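First, one chain by itself in structure tokens, the form predicted on its own.
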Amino acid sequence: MYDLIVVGGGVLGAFHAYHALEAGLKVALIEKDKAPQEATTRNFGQVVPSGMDSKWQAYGRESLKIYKEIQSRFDISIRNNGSVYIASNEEEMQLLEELRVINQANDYSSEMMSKEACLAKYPGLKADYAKGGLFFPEEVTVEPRVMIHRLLEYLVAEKNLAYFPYKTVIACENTGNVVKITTSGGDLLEAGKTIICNGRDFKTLYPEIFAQSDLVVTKLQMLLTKPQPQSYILPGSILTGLSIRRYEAFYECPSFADIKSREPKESPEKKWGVHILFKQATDGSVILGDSHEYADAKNIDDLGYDLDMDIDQFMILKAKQIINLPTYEIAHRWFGIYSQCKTKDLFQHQVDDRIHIVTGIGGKGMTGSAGFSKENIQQLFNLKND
């Protein structure tokens, strides 16, 4: 018998994990594959509040808290080298130094750069593009391919997290004291409460609210370069002026609606949703990406199995225009598919007083999960915020 059961090992149902287990409850977790495979490995590996609104720049800030105090006792592949967003003109300029103001009264740490001294730090940037940058020292990155997996072997290993991999759940049934658990391998598991925080068991076992949701799923596309000469470094994330032009902090700034109203209405940055953003590996390599194309979750084939060549390509071409690199002989490509809502931050629904649904966090995932999921936990079971 479990004070929760979680469904869904991903970095949204870890950290539910986590903080159950940090208030002292018994817990366990179930992934339906043999590890976790999905958005939280298909990730850019960024944990980036300063891309975020308000709201969630405060649960992303608190995640660095969480993610920097387990890498001080179990290495989970967290590096403190900061993010740098690079304005391409006078406009992107003008939002950086808005949002730096903003960044001064919610006491969120951020310094301007030159362009000079964005040339000197970051290698290859290239100064018919720079103008300027906003640097945030207090962002980390992530190994997405790594991170989750050490997280869980460490929630295993150092506070008794029940894992229970490869098991697909098959139905979850309140019974009025307790919540059943029975999956596919005949595994029978009760709990308190339960979470789901996985889009597709939440598609099996609830197709009918799945149905009703206003979930949409997005495809992302991401490349890896061949690993750079040994003497290449390019520390932390580098995010661009399209990012500038995307991303939900920016949008709080007092210019940008009238800057994104002067924007072309068609261009294949509109078309494919791409904004280029640079990060590398611990061995060396770089990732490029990224893009977004949208469908409805329940038309989620429509977005087909396939990699597009094309965005692929235009990709490299926008990357090159920004930082030249060694090398952009590419070695590995990959899409990612995540969830997330049309009207709301994200997708939560109670099924009952003990089985409820969390899922659609989007792109908010690996830099949001950490924070949200302590306040939800302490809401769940009606714990003291500390």
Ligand SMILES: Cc1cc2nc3c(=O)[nH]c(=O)nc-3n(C[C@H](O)[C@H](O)[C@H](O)COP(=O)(O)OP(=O)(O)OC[C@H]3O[C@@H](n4cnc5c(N)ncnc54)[C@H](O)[C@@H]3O)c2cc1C
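Given the form predicted on its own above, what does the protein look like in the form predicted together with the named molecule?
A lone chain is what you will see next.
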């Protein structure tokens, strides 16, 4: 009998388990795949509170502390190299300056960088693209193909997590005293509460709840270059002009609405939801992306299983206009899917007093999950805020 069973071993589920364990609870986590392999392993690994609205910036800043604290005890692949937003014109420079003022008021460090400083720090950055940048020194990156596996390893080895991979939860039943969890293999586990962090899987548990929700699913195409030469170092997270025009943090800038209203209504970047981000992995390869295509949660299959090469070619073309990487030879292409709500920043649903669903964290899961789930565990278990 557990205090908590978490369903889903992505970043949101794993951090709910982490905080419950830190609070001294007896916790199990059940993951349907041999090892998590959904959005949590398919992303850039940029932990960028700077890009979030003020509510999620607070969760993101708490996440930074949590990531750094765990990293000091166990290597979960955290690197503190900061994030930079590179502006390509005067409008984007204006937004960067406005964001710096907002962050100064929020006591969150950021530094304007001149064009020359950007060119010196980010090798290959094109002089005809970069006008200047805004740098966030506290921000970190994770290796998306590594972090979650190490985190779960740490929770099992050091925190007594009972981890059950390769088991799909097919039913949760509140008997009045406990929740009974059934897996497709016929296992039966019991807990005081369960938190379901199912990511974008809306077919297995409670499909009727998801079908009636305003959850949408988003398919993002990603690319990974072959390793760059050893001497080529691109530090931290690099976000560029189209991200400045897209990320929620900038909505709070006084000039944002006016600048957006001047954008062309139709363009390939609008059609495919493309913005260009770069992050170098530890083996020297560079993750490039991404694009956004949408469907309602119940129509997830309409997103299809193909990678659209027109989108990939467009992303590479745009990336080459920004950074002249030593090689643009692509080693891997894939897509990831995350869920998000049309009207809310997260999907939270209480099936009853013992069964809770949390998903739909959208594009902010690597940044916000650690901080958000700390607060959520405190609320669900009536724990005191430290």
